[in-house]
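Here's a solo chain for you in C-alpha cells, the form predicted alone.
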Amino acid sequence: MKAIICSKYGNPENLKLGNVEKPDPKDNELLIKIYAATVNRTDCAILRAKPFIMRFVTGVFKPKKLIPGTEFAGKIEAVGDNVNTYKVDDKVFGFDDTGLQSHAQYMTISKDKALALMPENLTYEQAAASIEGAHYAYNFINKVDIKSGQKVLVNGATGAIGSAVVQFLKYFGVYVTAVCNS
C-alpha cells in the first residue's frame, strides 16, 4: 500500500511517499481503508518533535511510528476475532494525539481507541476534519465551570480549536465574543 513515510524529525521535506506492507488486524483490532485524513497542528508538532517533551512519547531520537497521521475517516475492511462492537463496511472516524499512522491507504486500530461510527450526514472529509479541534476544545472548556449566560471572549476563534470552542460555548448557552487575526 502507499503511505507517507517520516524517518526523521524536521520539516515537511522529510516526508516521502512510499510503499509499505498492508497491515493485518490483530484479534482486538480493525483494518480501516482510509478515505480522508488531515494534517493538523498535532501532526506538525510530531513531525518537528516540538515541544521536545513530545519525544518521550513519539521517540527520543527518531519517530517510533514511521507513518504519520493522527486523524482519519474511513471504512472498516476487516475485524479481529475479538471485535464485536464494529463490523465490516462500518464508516468510522477517530483521533489519537500520539499518532495513528493514518497517512496511508490502510491502518489498523484497537477497538478500544478513540474511534466512533460516522454520523450518516457527514462526508469522509467532514468527519476527518471535525475531531482534533473539538477534542482539544472540549478538554479545555471541561476544566472550567461554564454556566449559561456567562460572557466569554474566545481569542483565535477561526482555527480548529477556537471554532470548536465557540460552538461548544454556544451549545451551553454562553454569550461569546469571538476574535481572530485579520
Ligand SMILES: NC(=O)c1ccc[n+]([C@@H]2O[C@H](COP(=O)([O-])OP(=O)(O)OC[C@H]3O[C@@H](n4cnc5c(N)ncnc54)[C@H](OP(=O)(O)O)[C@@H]3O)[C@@H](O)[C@H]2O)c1
Contents of the next structure:
Amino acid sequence: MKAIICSKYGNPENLKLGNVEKPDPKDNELLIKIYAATVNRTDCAILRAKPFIMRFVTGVFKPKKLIPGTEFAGKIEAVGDNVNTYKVDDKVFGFDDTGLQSHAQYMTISKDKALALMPENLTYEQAAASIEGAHYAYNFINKVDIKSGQKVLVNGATGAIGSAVVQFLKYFGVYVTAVCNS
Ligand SMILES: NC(=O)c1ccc[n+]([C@@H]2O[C@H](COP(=O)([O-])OP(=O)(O)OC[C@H]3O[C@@H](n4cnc5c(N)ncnc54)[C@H](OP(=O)(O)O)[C@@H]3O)[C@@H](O)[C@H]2O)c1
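Mind giving me the form predicted together with this ligand, seeing as the form predicted alone was just shown?
The next block holds the full complex; its first chain is the one shown before.
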C-alpha cells in the first residue's frame, strides 16, 4: 500500500510517499481502508518532536511509528476473530494522540481504542476533521462540574479546541462568551 513515511524528526520535507506492506489485523483489531485523514496540531508536534518530552512516547532518537497520522475516517475491510462490535463495511472514525499511522491507504486499530461508527449525515472528510479538537475539549470540560445556566469565557473560541468547547458548553446549556484573536 502507499503511505507517508517519516523516518526522522524535523520538517515536513522529511515526509516521503512510499510503499509499505499492508497491515494484517490481529484477533482484537480492525483493518480499515482510509478515506480521509487530517494533518492536525498533534501530527505537527510529533513530526518536530516538540516538546522534547514527547520523545519518551514517540521514540527518543527517531519516530517509533514510521507512518504519521492520528485521525482517520474510513471503512472496515476486515475484522479479527475476537471483534464482534464492528463488522466489514461499517464506516468508522477515530483519534489517538500517540499515533494511528493513518496517513496511509490502510491501518489497523484495536476494537478497544477510541473509534466509533460515523454519524450517517457526515462525509468522511467532515468526520476525520471533527475529532482532535473535540477530544481535547471534552478532556478539559469533563474535569469540571458544568451546570446549565453557568457563564463561561472561552479564550481562543474559533480554533479547533475552542470551537468544540463552545459546542459542548451550548449542549450543556451554558452561557458562553467567545474570544478570538481578531
Ligand atoms: N496540551 C495538549 O495536549 C494540547 C493539545 C492540542 C492543543 N494544545 C494547545 O491548545 C491551544 C489551542 O489549540 P487549537 O488546536 O485549538 O489551536 P488553533 O486551532 O490554532 O486555535 C487557536 C485559537 O486561539 C485564538 N487566538 C490566537 N491568538 C489569540 C489572542 N491573542 N487572544 C485570544 N485568542 C487568540 C485564535 O483566534 P483566531 O481564529 O481569531 O486566530 C483561535 O481561536 C494551542 O495553544 C495548542 O498548542 C494543547
